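Below, in structure tokens: the form predicted alone, a single chain.
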Amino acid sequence: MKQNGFYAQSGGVTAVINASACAVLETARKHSDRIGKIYAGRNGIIGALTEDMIDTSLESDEAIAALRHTPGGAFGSARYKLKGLDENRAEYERLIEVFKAHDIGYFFYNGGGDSMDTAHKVSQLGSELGFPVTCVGIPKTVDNDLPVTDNCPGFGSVAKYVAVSTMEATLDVASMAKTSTRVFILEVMGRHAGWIAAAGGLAGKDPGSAPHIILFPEVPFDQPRFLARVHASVDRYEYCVVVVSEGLRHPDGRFVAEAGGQDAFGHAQLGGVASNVARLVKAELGLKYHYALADYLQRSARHIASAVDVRHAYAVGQKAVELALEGHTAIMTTIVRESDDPYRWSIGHVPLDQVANQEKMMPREFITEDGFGITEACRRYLEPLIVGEDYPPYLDGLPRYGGLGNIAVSPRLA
């Protein structure tokens, strides 16, 4: 019997997020014989909570396509994270009414490590309840630390925009470091791995290239080495250039920038590593120093998409609407990586209950010794994930990115 499906996006979005939403929505299309409408939740799975809910099937093949080369979130996101069942349960039994009153047998959750704990509970108590629901976790993190998963749609873009602004800004320092700034530093995101900061390492392979110094969230900050460092590569180089997680720690596990507080997921708020280090640097160093925070603009820069990523975000929405059809369920998508050279990948799919709240670190020989660099091997990994351009369409020297009416499915439920 045929079901509507059910597609939603979580916490941060990415530049290729709307890719895997593309590849949902195409292919369930190509399957309309064996599945339904596809509804979006607006605003992520508050949407569902709330019964806002979007009627995908009232928009145009076209306006579906342009979602393939859109950055931000086409529905809407959130950060929302849904409890143990046991301390609240009304929520999902909430999710199983809505989902029945609209018929919704497919959930299709695009989302990191928390969103695929959701998936997985929804998948046990819609069978307690006797509304089975088939739900296919879709990977989806900036920050590349969902595990079995090779690497996860979204990263390989921040990836590259973090390797080339990092040599961009490395030209610009270096002409001017005689007589003006010494070091530059550029805050990436990463709170608890580093492979964000990792990926600024791509900018220079020779000796002495920069980044001279990488901070990684696994690696304890010694201040007195840091600081060591970044006067040796002045006096060797003119000038340093940092590239520093938002995640780095002291030595007894405090963030570097922890500023008070937690966000709707309980981590802790970030106050802006950048500007710390850069004081540090101005202290004890004297030196002149500009930093930049890549915030937003890293995980929103469609502009310069990896086309592998791209590739790879499309692919795992599109392998997740064919393993639903064919009666798989409590499952994420993953890319499955076959050589580095040349770079040969597959898609799988593993258990929800294996990558459900849990996080991959950067391995210990992915960083140097000394703990402020990146190792071949590191590099061999890196590498692939940033190849190729996927340029949207320009109009009038912009970008050009697609949009959606959003119409409302009409509540059925109180």
The other form holds:
Amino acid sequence: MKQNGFYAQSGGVTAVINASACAVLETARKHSDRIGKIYAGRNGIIGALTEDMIDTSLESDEAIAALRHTPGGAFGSARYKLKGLDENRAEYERLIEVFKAHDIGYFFYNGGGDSMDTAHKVSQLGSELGFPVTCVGIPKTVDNDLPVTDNCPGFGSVAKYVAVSTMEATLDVASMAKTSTRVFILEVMGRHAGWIAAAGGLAGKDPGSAPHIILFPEVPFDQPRFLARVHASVDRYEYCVVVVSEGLRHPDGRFVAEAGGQDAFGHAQLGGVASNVARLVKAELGLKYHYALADYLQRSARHIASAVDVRHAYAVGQKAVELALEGHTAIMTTIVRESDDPYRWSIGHVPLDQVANQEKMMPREFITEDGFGITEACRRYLEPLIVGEDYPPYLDGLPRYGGLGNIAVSPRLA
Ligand code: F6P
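Could I see the form predicted in complex with 6-O-phosphono-beta-D-fructofuranose next, after the form predicted alone?
Okay, now the whole complex, with that chain kicking things off.
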């Protein structure tokens, strides 16, 4: 008897997470002799807990295909942490109860490290309660901080956006430096890991080219050294371009800019580091500045997505369904790099317990000795991930993004 599947998006969305959703739905449709309907969680896992699921079988093939080029999370994503099994068994039991009521035997969870932990626990409890669920994680996070997988879908597109924006803003400030702005600062996401900030380094290769300074979360912020570097850059090139990670920390470990509050995973909400750094530059060096927060613009910029990233996102979703149908469970699909140049890759998989609740930081050998730039090794790693364009269709000058009906599955439980 074929069973149904459940797909949910989790955590911060990306420009390509819907390409993974598209792959899951299209692949499941191809194997409709072996897998039933795919239900999607409205607002991620919350949709399963509240039995508020979307029947994707009611969407046309065209609407599903359009997900491939549509940013955001098509069914809604959530920052919602299911706690440990011991503390919170009832919530996991509820999940299994909903799965049982709708004959859901496959769980595809599209998220980061915290979500892989949830998928792992669901796979454990399902078997324990006599309703085994095939659980497959699909990696996603712009932060690029999942271990084992070479990179995380979503990251390549943010990396491209940040590299291109750094390049373009540099041309602007370079034009104005003689009489106006001397320092431009771009704040990027990445929370505890500096992968996105590193991508700013792709904007220039030659010695002296911008960005002149990258501030990584992995390198404690040394104010005097930073100011001396800004001063030297302005002296030599007339201007200075800085890319700063939202996760920059003081030497004592405090974030330079904590926006206040925490999400459900206990992560501090970050934001505003660029304005702190800019004010410091003005106060100490008296230089005119502009700064920008790439914020949601960077992770939703589907119009400039990396073609490689879109392919990765689709492939990890497609393989998730194929592996589930082959009987694999409690795994996450991964991107395996086979060579840098030419860039060759394939899709592999890893047990969920090896990726759950972990964060992969930038290795020290990817950051230059002075702590302000990226090395050749880092460049070799990053370059293939931003290659190629995958433009959405345009109409009247605007991208034609897709939209779904998102019709609810009738509840069967109280
Ligand atoms: O999920 C990754 C991320 O984009 C981080 O880089 C960022 O700090 C965070 O999400 C922002 O989360 P939210 O959109 O929930 O405020």
